[in-house]
Ligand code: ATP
Amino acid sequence: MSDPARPRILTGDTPTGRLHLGHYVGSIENRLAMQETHECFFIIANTHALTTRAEDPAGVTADVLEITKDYLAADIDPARSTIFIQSEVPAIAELTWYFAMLLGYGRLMRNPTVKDEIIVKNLGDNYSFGFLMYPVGQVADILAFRPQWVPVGEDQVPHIEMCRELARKFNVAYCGVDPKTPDEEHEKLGVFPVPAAKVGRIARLPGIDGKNKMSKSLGNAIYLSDDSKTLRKKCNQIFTGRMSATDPGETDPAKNPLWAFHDAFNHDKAEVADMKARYAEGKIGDGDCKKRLAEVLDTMLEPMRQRRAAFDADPKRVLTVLREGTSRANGVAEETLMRAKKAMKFDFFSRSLRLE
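How about this chain only, in the form predicted in complex with this ligand?
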């Protein structure tokens, strides 16, 4: 069991691009707060990125480095948090096999995040077998680290629910744990805890298109690494639904990114309330509110850009962070795998793993 004084968390990102504002409020903020008090593992899920980018592994590898720099720029501290590469932790792939056997195909296909991704990413019925494997792989990503918490955005909650089911199922099937055992007791009696999702301050930040959640693969994101000019341009492109000065525009804040972003990032609440009132009366337009938003975001992103520039200039340091993190991650994941195989009576030989 991990140190009870420092509960463990596991979360991460798919290297399908760089980190955006949705990641920040959905997950990174929680990570920054929790790295003070928790033992943190952050996975860069490069194998999962292949679900939609199988023809471009080199691009995925480039994004592994970009995301690592985003973490460091956001102030994730590699001395306190473990940042690691999924494909270099083989225990995860092995656990994926065992979990896949415990998961019904029908149950997987009922997962709303899987259904949603098939639609928004336009996968039709051309998705790979590997695409369906990724939620199972994600269960292994998480359980390999036996965490108490998984900080995620709202879209990932169905995956965490599946993870909780599989943790219980494994413990019942192979560790003799009574199916009626409360979740909090599982880690003591079985191999796996039943980890809980911790959703960020903003559960689902919309993209600048106002249609979908902000997403790396949908071309609707403001990136943490965007420069001031790009930021201003993207703020100007934000969809508000306003057709004229007297039109209030899209009034559902969930569909109007202009206000969703002001609410999320502009900490001067009185200013935002005043702007909304004057906007509704037709006294100010989209342009003024977008300009102010760009200023607010620019102030927030500037220190991250500066930290990022230091890592851009020192790629060796980034690789060292990844090597050290992946090495620590292998220590924990190998131990979990060994415990799981022991419970399954599949523990023929012991082994050790060392990164060069």
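The block above covers the form predicted in complex with this ligand; next, return the form predicted alone.
Chain alone follows, minus partners and molecules.
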């Protein structure tokens, strides 16, 4: 079992491009805080990216490196956290197969995240079998590292619930754990803990279009790596619905994304309250509020830009971080796999794994 004094977390990202502000408040902030007190594993799930990019593996590989730089720029410390590449940890693929045998098709298709992705990505019936395996693979991503917590955005909570179900089911089926056993006792009696989701402080950050959740695919994102000029341009594009200078405007963050951004990133709450009041009275316009938001975000992102520039100038450092992290990740995942195979009576031989 992991050290109870330093509980383990597992989370990560599918490399579909650079990270944006939604990722930051949804999960990155939690990772930064938890690396001080937890044993942290951060997966770059490149195999999952193939569910919609099977014909572009080179592009996925490039995005692996970009996301790694985003992590490092955000101040995730490879000395305290393990950053690794999913495809280079073969135990995950083997565990995916075993978990798939415990999951019915009907249960898989009841996962609202799967349904939402089919709609949002406009897949219709044109998705691969691998797309349906993706949620099972995500369970293996998590349980291979036997974490207590999984920091995620709100939209990923259904995946975590399915992970919890499969952890219980495996422990009951192969470890003799009583189905009525409390979740917190599973790690002591079985192979897997029953991990819990930890949602970020902002469950859903809107995009600059004011209609949808911030997303690269929808073109409505502000990236952690955006330069000052791009940042100002995007802030000016934030849709507020205000029709004229005399329009009192909407100060509810749920209805006006401008205030959702200020509430999320402007830590001067008195200033935000004052702007909202003047905005509602027609004494201040979109331009002033957007300019101030750009200033706040620019101050927050500038240290990240500087750290990222250092890694851009030395790409070998990025590969070293990934190689060392993936080596550590394989040690843990191989141990988990052998525990699982022993419980299943599939432990015919022992094996070792070493990166070249």
